[in-house]
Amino acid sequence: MNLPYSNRALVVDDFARHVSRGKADFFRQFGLDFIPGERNGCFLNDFEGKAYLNCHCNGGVFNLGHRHPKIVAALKRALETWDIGNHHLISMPRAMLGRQLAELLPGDINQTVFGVGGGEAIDLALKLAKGITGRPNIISAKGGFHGHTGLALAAGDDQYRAPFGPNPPGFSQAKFGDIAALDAAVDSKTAAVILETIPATLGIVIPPRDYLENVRRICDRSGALMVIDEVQCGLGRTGRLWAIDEYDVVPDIVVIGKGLSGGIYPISATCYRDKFDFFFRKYPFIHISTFGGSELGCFPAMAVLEESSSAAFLQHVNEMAAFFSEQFTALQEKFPQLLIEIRQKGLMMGLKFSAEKISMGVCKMLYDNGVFAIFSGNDTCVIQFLPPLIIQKPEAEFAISALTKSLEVLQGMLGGK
């Protein structure tokens, strides 16, 4: 395609200058001014034309790849029909979806509200956990991330709000996996805990076998819904359609976006068991969402959900798990002293090293072998490696022998320790 722009320092620039220097800046600094031009697949292309394989995929965007052709054929033929259409309305595409979702998520949960992004979707959620219960507390994990809207950012970790001035009173955290922590902060106040199945900007933290089963016990004798936000790790991308599966338990309220999108047209989901639908049908205009849930988007999203929820889709993300499994072990057992600790459900894999500055030396040695890959934000030890779940066994060997290269690199630099 023709480019405005004849180099990567005029892009560079004028994103510095009208977009946000901050970020250039960060950039630069780190020699990691990746500018994204074509993509296809699992491979996004810089501006000079190198190919990267996306091991970052957005926090699960790109969970079907750049541009699934079956997710662009969606689109266009929406096109032909369809605008954003009107939230105040009735919405074929909206019942489509709604009902297609239903059919999909675990136990009664058959009622959706569409948003635009995520921390809309977490707002709402909150909103509705606050009016159906009454009650003005929130409970969330202690380095969780929800957005950065509005309570979902109240839901965050003081990094993400501190900036921006106190946070709102009801918000508080208790630890991620310690149920004493979390069944003492619960208390006839509480409106909602929510969490991430598995949280991602924490570190991909795997939780305990029975934490998630004993948090819906407490949410149900306390009287406080169970938020479950699947933004990034829902659709598939733990091997199995929804995290949460995983665990057995059917939550009050569960959030998806990112991955809906199928990285072509932004899309959300806030959806809730049946018992409470009462309260929109008493107040069924008090949550409204210009471009949520677009017509044009729901044709997308119901493309997506037919392609992740194949038995065939979910059987070769976990057969691709268990081929990263077996190479991170074996690379943990040649580089124990910088490879500390793997976590993994699916292909929603984290790899602990034993210092930030281990894990930001990998980041920049994957990204000069060809694979973007970043570190969580609120455990800087801990690379997410999050590939399409599109990912083939040839691109999936292109990643360990990259990720392998540069530990041996970094293992000589730091003197074969």
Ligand SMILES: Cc1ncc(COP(=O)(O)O)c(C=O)c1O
Contents of the next structure:
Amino acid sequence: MNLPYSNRALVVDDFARHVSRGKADFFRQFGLDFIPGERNGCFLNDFEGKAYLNCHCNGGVFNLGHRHPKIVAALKRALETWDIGNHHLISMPRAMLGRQLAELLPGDINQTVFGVGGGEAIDLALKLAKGITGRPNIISAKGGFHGHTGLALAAGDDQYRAPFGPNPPGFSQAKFGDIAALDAAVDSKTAAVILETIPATLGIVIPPRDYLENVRRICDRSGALMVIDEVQCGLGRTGRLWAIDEYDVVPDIVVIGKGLSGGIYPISATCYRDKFDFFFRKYPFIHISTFGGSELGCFPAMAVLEESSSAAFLQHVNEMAAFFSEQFTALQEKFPQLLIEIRQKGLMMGLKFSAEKISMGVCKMLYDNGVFAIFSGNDTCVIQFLPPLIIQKPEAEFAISALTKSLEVLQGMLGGK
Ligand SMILES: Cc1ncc(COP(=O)(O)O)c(C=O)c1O
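Beyond the form predicted alone, can we have the form predicted in complex with the ligand?
Let's see the whole complex now, leading with the same chain.
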């Protein structure tokens, strides 16, 4: 690969001066200041060429690994004919992608508005819920995460919005998984309950079996819309195409992002049920996103959906998930003082350690051993373990071996306890 810089110090210098000194300092301080260079499949190389197995995957952007040949080919083909297009107009690529999504989403979810990123798509979902119901309030989960744009930020955790002044009115939070708390919070002014099916930033929390079904019941009873954020957990991550499929619930609005890009071209989607079509029929131009659903980006997204929804692909995810489950269980038995909980649905995996210093130590040692994984922002004791869904057995064994080595070293440092 022909890199535009001759040495890493020059990159760091330009980045720190012109992009973000804060980030450069942060990563240097933790010894994690690698600079992604060449990338392929499950691996990211740093500037000097050391390979890292990517178990961060940018929260699912790289579900299909880096530069998946089918996705790259879809974009190259599209470049011969299409450009960004015009969000105001009727569009062939958006019609095709919209139809494909309608065929794959549960129940009567058959309308899509395309965006560029997840936060934007969440903003639209919440706007839509307010517009449809005529109600002002939104309830989200404590510690959940929906992005850093306006309404998405307002529905998220205080730590990300505190410096930006008071939150817009009408947002409140209830503990994820606690149906009584949600029931108490929802009332006749609630426009929407918004939840990630499996909250990632909260620490890959797997909901109690009947939780989402009960959320649906509370929304039905109160007239609030059920908005499900599948930005991280969708597109095969859990071993089903949509995580919500696991819980047999049809939400009113589903938001998709990250992996829909195939890691190649940004695109997101706010998908809603047929019966809510009346809103945009009344206001067809009330929401425009200039680059949203770029016609170029529709083609890689169609290739992502085709790949991720195939039975063979999902079977592979489930087989790899079974392998990780077995290996993690063995590690927990070997290191019970360190690894205290395994959270897993398919390849959406979280490892909870006994203290923040342990999880941070594990992150650093994994990195030193060639595996890139990061702890959850809202529960730093949990390492999110999100390998590309195309991971094969030898790469999975490499990840487990790196984790085992890391835990052995940490156990030794803690006096063998
Ligand atoms: C669950 C979830 N929803 C929404 C978003 C926001 O997506 P974006 O960063 O593309 O705006 C994220 C981003 O990490 C996310 O994890």
